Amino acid sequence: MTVLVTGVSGQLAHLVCEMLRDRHELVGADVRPLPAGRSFPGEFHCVRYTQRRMAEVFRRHRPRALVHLGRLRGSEVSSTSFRFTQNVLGTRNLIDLCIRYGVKRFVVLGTFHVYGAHQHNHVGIREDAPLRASLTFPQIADAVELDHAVTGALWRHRELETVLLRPCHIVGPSLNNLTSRLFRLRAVPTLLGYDPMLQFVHERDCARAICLALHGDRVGVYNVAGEGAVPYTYAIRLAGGRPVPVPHFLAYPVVGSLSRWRLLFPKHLMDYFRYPTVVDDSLFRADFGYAPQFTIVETLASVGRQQVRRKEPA
């Protein structure tokens, strides 16, 4: 089966392709070029998802499945307009091309950030919870709109088997996302008086969840998480760092200044380390037989300053 994978310049997509290369013929696409020294196990196209060249990729390869891992994040692209165009309009164009060229299965990696971080969040947010992130954080409105575009296709185009995954914090030794970079610091800032419960999923567990969604026969929206939830300060210690409490009135201006230089995560994400946003992934476990193979200790130790050496799961 020919599988088109977007976002293949990212490390998570690289892990997914390594898991799929022996079973499928892979075609890669990304708005960014491949990193220096990395090869792709198939034909790679550097193309924007809104361009007409994207239709040529579909016409030429006739993929039976599309794994859309190409959502651009604020920490990667500074232009809000470009990010919105590729994330929202680009995803809608990919959906139209899937319908036009008879793609059978469509797997999309979203984010749990769409639920929003609020002090009244209950523990165990299910997939039918309202998406309140854009009400408080307009900076991630593109993530919410992408989510709406995919869920709209899920109900409007029943012939396209659509699966939308909303994973929690994805971390790992090879990822360079903002959460992994945060937990590699020797001193990790925390908000004085706040210690919310957080969830993490290992990069290889998340890659395996994507593969399970591709090969399964269920459709819908699914949360994805790792093993349990831990307090923020405890997670920092598991990663080998030291929590540094910062008063609230200092934290936001300092983080705002550092985020402009991309030295820390964007200021609008601070509330996700202030209020709990704990999701319930029991539906994905039941429908796809998913179970994380890395414990929370192994997951955080792998990304931080302490490395746990273990045999890779099959």
Contents of the next structure:
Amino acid sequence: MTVLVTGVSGQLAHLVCEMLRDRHELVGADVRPLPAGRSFPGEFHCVRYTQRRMAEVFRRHRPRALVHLGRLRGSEVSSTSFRFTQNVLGTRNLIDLCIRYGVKRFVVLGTFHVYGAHQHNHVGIREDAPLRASLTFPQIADAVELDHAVTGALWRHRELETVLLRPCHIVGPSLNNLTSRLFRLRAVPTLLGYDPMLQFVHERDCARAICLALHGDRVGVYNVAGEGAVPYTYAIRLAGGRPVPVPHFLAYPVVGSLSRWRLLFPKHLMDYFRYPTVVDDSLFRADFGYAPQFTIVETLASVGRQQVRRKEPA
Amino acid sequence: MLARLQDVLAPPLPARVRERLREDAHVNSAGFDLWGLNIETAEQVLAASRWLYELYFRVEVRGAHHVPPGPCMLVPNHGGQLPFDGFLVAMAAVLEVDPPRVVRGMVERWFPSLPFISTLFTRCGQVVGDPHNCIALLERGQSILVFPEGVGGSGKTYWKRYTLQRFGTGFVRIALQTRCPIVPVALVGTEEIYPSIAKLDRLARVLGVPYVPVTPFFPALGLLGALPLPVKVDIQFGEPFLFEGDPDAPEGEVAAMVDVVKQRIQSMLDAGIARRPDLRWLNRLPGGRRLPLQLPGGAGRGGS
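Could I see the form predicted in complex with its partner chain next, after the form predicted on its own?
The complete assembly is shown below, putting the previous chain first.
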């Protein structure tokens, strides 16, 4: 079948497309152009998801399934309002287009950030837990709104088989997201006295999870995690780095003022390295037969500094 | 010499105990469970603080055989400002209870905001007192330590010692839902570790902590006054309750079950205090639990 994948300029979507290319006819879309030297196994459109041109992509290719991996992350260099437009309005537009052009299956990559990092969090957060993120971090309201838009589509458009994935930290040797970059540092800052449990899913496990969600027949919201959890400082050591504790009363103002200039680290994500947000992914395992193939030790070792960043073959 | 001192103060846990603790823990390849328990760290902390249990508080345990082998809920009285009571019960569960286990204490919700201590507690298996955590841990075969009095108990002033405060009812509902036995526990001695004579409520609000106690030594003697008094502690485990019923029963029905547990703990406490001639001088102080001279059922004062 024809599968439209968004966000294909990103590394994770690249892995997903590599897994799907033999089984499906792929169409790619992204707001960014493809990175230099990478080819896409199918037709690629550089387009914003809010644009009218997006409809043209649907009209021309009539995809049977849409894998929406094109969420702009809260850690990326972009203003809150730009992210809101792209993520929320873009996703709503994509849902409308799915309905209009008879797309059958719709897989969205959300984030576990929507649960929020809070000292009251219990461990093993299930999918029906309240989304605390917008309360404490208005900067990632776009992620929560995207989540709401998709869960809304779940009951509003029953004919569209919708799966929303909320993965934990995705890390891997080829990813260039905030968490992977953080764990490649020689000295990784931590908040003095705090050492929350963190979950990691290997990039390949996550790509596999997305494929499972595409090929399965269940619909709904699912957490995706790897093998258990480890404390932050332990994770840093597994990745080959050294934790450098910084007192939180210093870290918050400094990072806060720097992140206003979009430097260093987004302040609103600091709480995720202070309080645990540990999700329960047993529902996804049961419904889709998912099982991570990398242990948490292997996952973190694969991100680490010793890993040479490979350039993609042309 | 140093090695000898270490043997006396912090002897390593018996091999049998360590083996058993490892078996029960559901840890991943890195050695952590989802809540953050790490058996190696927990063992080191327990071994290093064994002198507190054995030499400082000279803990005596009765009725350890009442603790069932499977998952259960230990429900003691709470008191003494700092959670030494929780630590001592956890220690007893490792050293005296068969099979030994790392009990998972349910701590206050503000606790994770404390640096260092919250991390250490987490590594030793303590979790935020949330029903979700409690149920998930019981389902994984872990034993729970819960103080239904909450901060109302731990922050109680000296005049209220050994008088159980209001009990929450959540623990009985969870026990009904998971069909897990409730083991009443009476701790005698722990409520005098920090004899609080007043509470500084306004300071507590400013600091964002549940209470700030004033003891005869703290804050007058500064940090020295914050040392725990070396009270001898008795831990009595009672016969377990296994309640049956609807976990969604009306509050009144559940409250009745809670009362049964509370009454049992209170009577165990009274008997425990009566067994302690060294505590009889307490009777001369105002307030607090009066010791009956002769307990109903013929349980007399011990040691006389």
